[in-house]
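Only one chain is included here, represented as structure tokens and corresponding to the form predicted on its own.
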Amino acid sequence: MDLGLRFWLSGLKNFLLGRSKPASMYYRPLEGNVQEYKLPDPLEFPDGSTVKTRGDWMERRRPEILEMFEENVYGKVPEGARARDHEIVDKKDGALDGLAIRKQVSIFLAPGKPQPILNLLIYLPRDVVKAKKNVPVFLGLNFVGNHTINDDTGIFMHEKYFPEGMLRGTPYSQSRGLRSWRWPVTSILDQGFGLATAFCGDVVPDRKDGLSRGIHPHYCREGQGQREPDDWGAIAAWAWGLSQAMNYLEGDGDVDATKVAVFGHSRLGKTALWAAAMDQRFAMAIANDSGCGGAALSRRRFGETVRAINESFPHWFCKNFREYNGREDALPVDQHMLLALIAPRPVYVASAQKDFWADPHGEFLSVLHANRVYKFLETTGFPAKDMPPFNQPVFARMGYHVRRGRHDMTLFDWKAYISFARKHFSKKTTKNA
């Protein structure tokens, strides 16, 4: 039977069974297509010995796993790659009808000229700042330019590369606020949080030739031609860009830099997870519909596979990742280990019911398998054993939900993330709660 038809029939079956059933019931008919696999153990060293102490994890096993991801999946950031300076080019007290303080910051990503500039847009709740309180912030990249997240006419329009394919027929001059449904700015500010974002194309244009047009040429080794097999791809570069934004936020007196949640949707969800793994200054990570190369287990080969993602987006990962096209079982890591790298910091993974390509069940299983490390580190970990029903978030130190609908980021998702952040950013929250 055609997979699409089976998927539809499985949804009908779930409806007939009742909405209180675990969401895994919806995907179960398709699970017969998943080949048998064995996941690598995050708490086992290559010689077969086990991780026994927190020190073993933090000082030995965690760096070992991090290096395997660098070598085989995302690629290595060149030594010495760092932003050189920044300039606050706009500050508006009373933006968004008095609700916000808006800042726009140019972060200079490389020495010399011309140089790539990360244009960071920040909204902070005005009442919190005026009360002399530091603001916890959600930080994430956007796909189409800062001006598309809100119709605020004070946001600078992007003047360089623009991903025309994402405009959906809208003329560039009319693209202000084009993606505002994914960015409920006023709702975030009303809850006492700030929002910071930048266009991913400021770091690397999201196109097959993007690595020749973004940050990469500025940090090539002398005499280097083609990139090496373990050189950083676009996702590693975007994650690096988030760390450069974090450098600025640490020095912003209005921001509580100990409470910055890095987040992202789809390929930028993959980016957020890798950023949090690489940079432990991020207090929390949130991945929305991140799929293959994000939260979904690669060995399941369900929906988008390693081969499919490498062939469609050869610029996202390092070249070594292509060696595992059709050979996922040979990977020394899998994505539950990426989530484990974030431990013991809070992490939230979200899926969508109709996002077959991103493998919602595989994203949930990744949380479930990473929970061993969270429990080992004596956190509350994840409190469920089965996929929760649709639209019913479950979280402790780890969080998960599967939302009804398609591949997208919605107000429902944001409400869950805000609740999760409030739980862990509360002053009353204990370190490992």
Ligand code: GCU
The other form holds:
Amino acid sequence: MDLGLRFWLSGLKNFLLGRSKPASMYYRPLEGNVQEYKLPDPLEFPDGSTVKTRGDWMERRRPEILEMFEENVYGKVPEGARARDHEIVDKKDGALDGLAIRKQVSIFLAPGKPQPILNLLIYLPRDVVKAKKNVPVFLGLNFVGNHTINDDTGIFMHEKYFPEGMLRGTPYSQSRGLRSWRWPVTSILDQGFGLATAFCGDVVPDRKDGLSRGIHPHYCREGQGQREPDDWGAIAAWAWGLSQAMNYLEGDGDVDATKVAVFGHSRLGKTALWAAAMDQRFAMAIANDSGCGGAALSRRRFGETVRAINESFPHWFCKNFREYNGREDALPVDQHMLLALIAPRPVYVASAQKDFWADPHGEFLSVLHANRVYKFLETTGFPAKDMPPFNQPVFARMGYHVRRGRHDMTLFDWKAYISFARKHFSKKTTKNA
Ligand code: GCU
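Complement to the form predicted on its own: the form predicted together with alpha-D-glucopyranuronic acid:
And the full complex, kicking off with our chain again.
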């Protein structure tokens, strides 16, 4: 059955069962903990004048907001940082029981050096490619290695540094397919999409000492000892890694590089949003349970706060972000402006009911506030005013759902993303719908 129809039917079922209350009612008892706050207006210049034309937004206000995020939140990518060479190290026609074409590509992240390498794993639907079509692709990083997304024994294993506890006691040698529940590869291929992924630790190991072990030392200025206050953190480097993968995808004739949806879960959802903000070649962005530093509004200080995230993960953001520990109101930006940077391209934000740490309501409000920019750019934006009931995706140019359950990325989430991508990547959908 068509996915859109399936969602419509499940919406109808929920309605008939009287389960159609906005999810915000569930969070209301907790809202008393949120102090009053005032968000910066994405459509207002610092001198108080307003953005009046599309040109004002694209050429003046958007770059200004991007720079504020670079300087105060994620940090700046060093000028000229770019991977130049790659090597296709594996190509298998008929992987996954004949369903897929599998490719593995080594992308050399520092020109002229054999390391570090971003190992990109790509699965494409074989029948679509054989029909001489190039395919739209979901591109996202993974937490613990390409081999954990599926038990396909053809996926190379690359032993790397992990954050403590990531494998939860499983020996590395037995970790094939360990995270496969988050990666429904066959469902994605069945719907005519490709999937490309790489391990975030190929760019920067996700550990407090990660910045000295990944890409950073290869692009530091001469004589530079320490990270400058506005130098890139791990999230900016991971996002940059996604752009290096995109450079490869642009040259792969089996891929439709005008239809690459960048996605990620949690810390990698924060990364996907920042990647789409920095690199406008990404045609769509999807952030699953991205929380603080992702889609959630920082000024709400609900769940994870700026101080909490900087103290637990000092390597994720630039050092300047620490200036806002306990001072969220002083930030020149908030996360609705990150979503606005993606406009007019389609963006989807998803939360999970019990994921209080990521502030589901704050993630939703971010969508609503960014909607002003989507509307200003004459797209359909977001088609609702309140948080939809649990498990009921709502989308036009912007999408949102809050899934029942906990912090995770499940088949339910994927079905919504596939539906969203089908809508926007189909020829029938008009440019701004
Ligand atoms: C921690 C962190 C979150 C992050 C999450 C994850 O909970 O505090 O900011 O999103 O890990 O990446 O799973």
